[in-house]
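Take a look at this single chain in structure tokens; it is the form predicted alone.
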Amino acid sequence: MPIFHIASDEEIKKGETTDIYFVRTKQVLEAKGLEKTSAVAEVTSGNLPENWSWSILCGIEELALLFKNIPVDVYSMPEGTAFYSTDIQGFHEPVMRIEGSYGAFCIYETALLGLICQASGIATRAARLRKIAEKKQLISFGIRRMHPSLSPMIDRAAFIGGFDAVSCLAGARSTQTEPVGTMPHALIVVLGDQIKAWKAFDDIVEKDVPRVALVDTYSDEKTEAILAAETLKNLRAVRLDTPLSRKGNFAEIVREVRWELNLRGYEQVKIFVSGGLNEGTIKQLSKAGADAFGVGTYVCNSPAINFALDIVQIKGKLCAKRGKLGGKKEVWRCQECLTDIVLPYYKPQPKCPKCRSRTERMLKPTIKKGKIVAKLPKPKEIRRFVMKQLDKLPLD
């Protein structure tokens, strides 16, 4: 028996992580000798959270190791394609068709959901706070928020969303990067006092990682930052966590630093904050002069994408239920301004209606026959791909 509360990659991979119903779905089928009825189902998004304007895709990689060795034909949008709920006519864009045999797959569909909701929220807000922060550093700070065991996704699609660095060691194994961080509060409080905290971390911590001296623990911050860049003359950045009890203007003390570090000489000193921060609060403290900053529980807890999977086709046969479009559909993107067009699979390559560019079709083949046909890039090749698109969508 395991000993934390969550599934083993067989139980997922054999299908045991799917809702009941999915279950007695598959037995009735077999039953009734229909489980190689074949289908086609695709994933689409209700409204976007917070009324987004667009998201990122992201999980694309476990979704295709899930489907790996089950019959089915998977297409797909590649990880990190920015995607939106309706295309420029107002019609639902899939972003993902399965096609074969419904008891092959039906199974599978709780899961597969599970795999693209979550992650693809979490990589959509850091893409935001990645356009907010333009070309200042976002480190994520996320992981104590939830279980563990989702360490790694969280900072993967964080990471793939435009974050630069991750502090958890599982999570930089996932973006093959190096974990980031300095010290916390407790170094300090064991040691007796900030100075004693940050010599000893200059003494023994390898001479490669940055010195970032914490300058929030026991005195005022700006006291406690001029202090810092007194004691080290290496010092990197100070990091202000001041919590939201004593906050007070947090872009004011932030402003209030820079002066004071200025003040002395210490231009290149950097200010890094953390604690609480969310959109309005990187804009506010990003004018008032912070470098860097680490983003923990808006990002983690980012809401997820309302994905759903269904079937569009029956045996050949045009189908939906109410609410949904029938029939099988292609998703074409002018790669100019990023304008999608939803058609019927049979109706032939669109120009743009925006800019009469040429458009390309978005639904890849992931999975033949249950083979992974797809490139799986790292992480950090996503995350390029999503920087690349980044700059030509807006920020609603």
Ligand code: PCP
Contents of the next structure:
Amino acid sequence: MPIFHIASDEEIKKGETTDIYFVRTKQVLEAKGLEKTSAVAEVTSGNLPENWSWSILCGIEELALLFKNIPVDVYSMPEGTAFYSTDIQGFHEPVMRIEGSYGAFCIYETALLGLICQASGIATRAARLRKIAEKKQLISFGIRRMHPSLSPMIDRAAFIGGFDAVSCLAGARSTQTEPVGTMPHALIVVLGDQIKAWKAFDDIVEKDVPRVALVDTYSDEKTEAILAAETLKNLRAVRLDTPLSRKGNFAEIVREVRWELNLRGYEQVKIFVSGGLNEGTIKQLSKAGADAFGVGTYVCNSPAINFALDIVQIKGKLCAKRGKLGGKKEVWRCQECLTDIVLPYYKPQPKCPKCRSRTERMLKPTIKKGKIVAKLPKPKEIRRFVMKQLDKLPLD
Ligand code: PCP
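In place of the form predicted alone, output the structure of the form predicted in complex with the named molecule.
To see the whole picture, the full complex is given below, headed by that same chain.
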């Protein structure tokens, strides 16, 4: 009997995490002998959350493994691809296309969407923070806010979006990185005072772990920051995790700590901030002198992208419900300016409508008759791909 209320790999693969109406749909199609009806279905997003002008597609590796041995063809934008809700003409752009007997994939619609809606939202917020934090360190601190079964997915998506490291052991395994963290208030409270706790940490924890002293437990951040710098000669940074009740002007606190450390010759001691961080506060605190950010809720609780799967062709006949565009499409992207143009599949390759450069087909073969044919890159490679695109993507 499972301990936690989560679906197993087997349940997901067997389609048991689907909506019951798909089971009933399959039942009706089978009774009518229509389960083998050939269909083309496309995945598009509605308007992106918070008026984002782009999002990062994440969850494709899991989706490919979900569709392994399901006798359909899947064409998808590769994991880490920046996509838009609509192309330059305003037509909604598909990020994925499925071709095959509708009865073969109808019960997987729910899981397919679930695998990319949440992860893409997390990767997008992470990518936006990456642009705001520029070269400064971003650590995913959010797994405590969500069901623990999701921690590897959350950290992988944050890492792919551009975070430098993750705090969770299982999350570090999913990104093939080393987990990164500092010290909790509990260590200081149990040891009885800050100096004892900082010294104990320095004496006991492996030497290759950077010494980052938490400096907001009992007294003013600048007092504790000076104390920490005087206590640990190899201090890498101080962490300010100031409680909301004391936060006031957090940027001012960061400036004070920076000033007082520099005044005493501790320019090398960095300032790490965490607690309630978001796009606005990271921008502000970075300007004030913060060097690294531990971000939790804002990224792990990112808005899900509202992807939908819609049939656009049945037995070759164009069809689509109201509000969706009929027929099999291709997304062509300019490799120079990342402009997209959506055209009917049979149309020839266009030049970029904006800069006349060459375009490239974006929906790549991912599954062929149930066989994974796409390369499934490791998170570090996907992250590099995301970072390359970010240089050409505006922050609205
Ligand atoms: C929190 C803990 C989380 C940080 C802040 C993320 O501090 O360090 O990792 O917070 P966010 O979700 O608002 O971004 P505490 O709750 O004080 O926990 P601890 O004492 O363990 O650092």
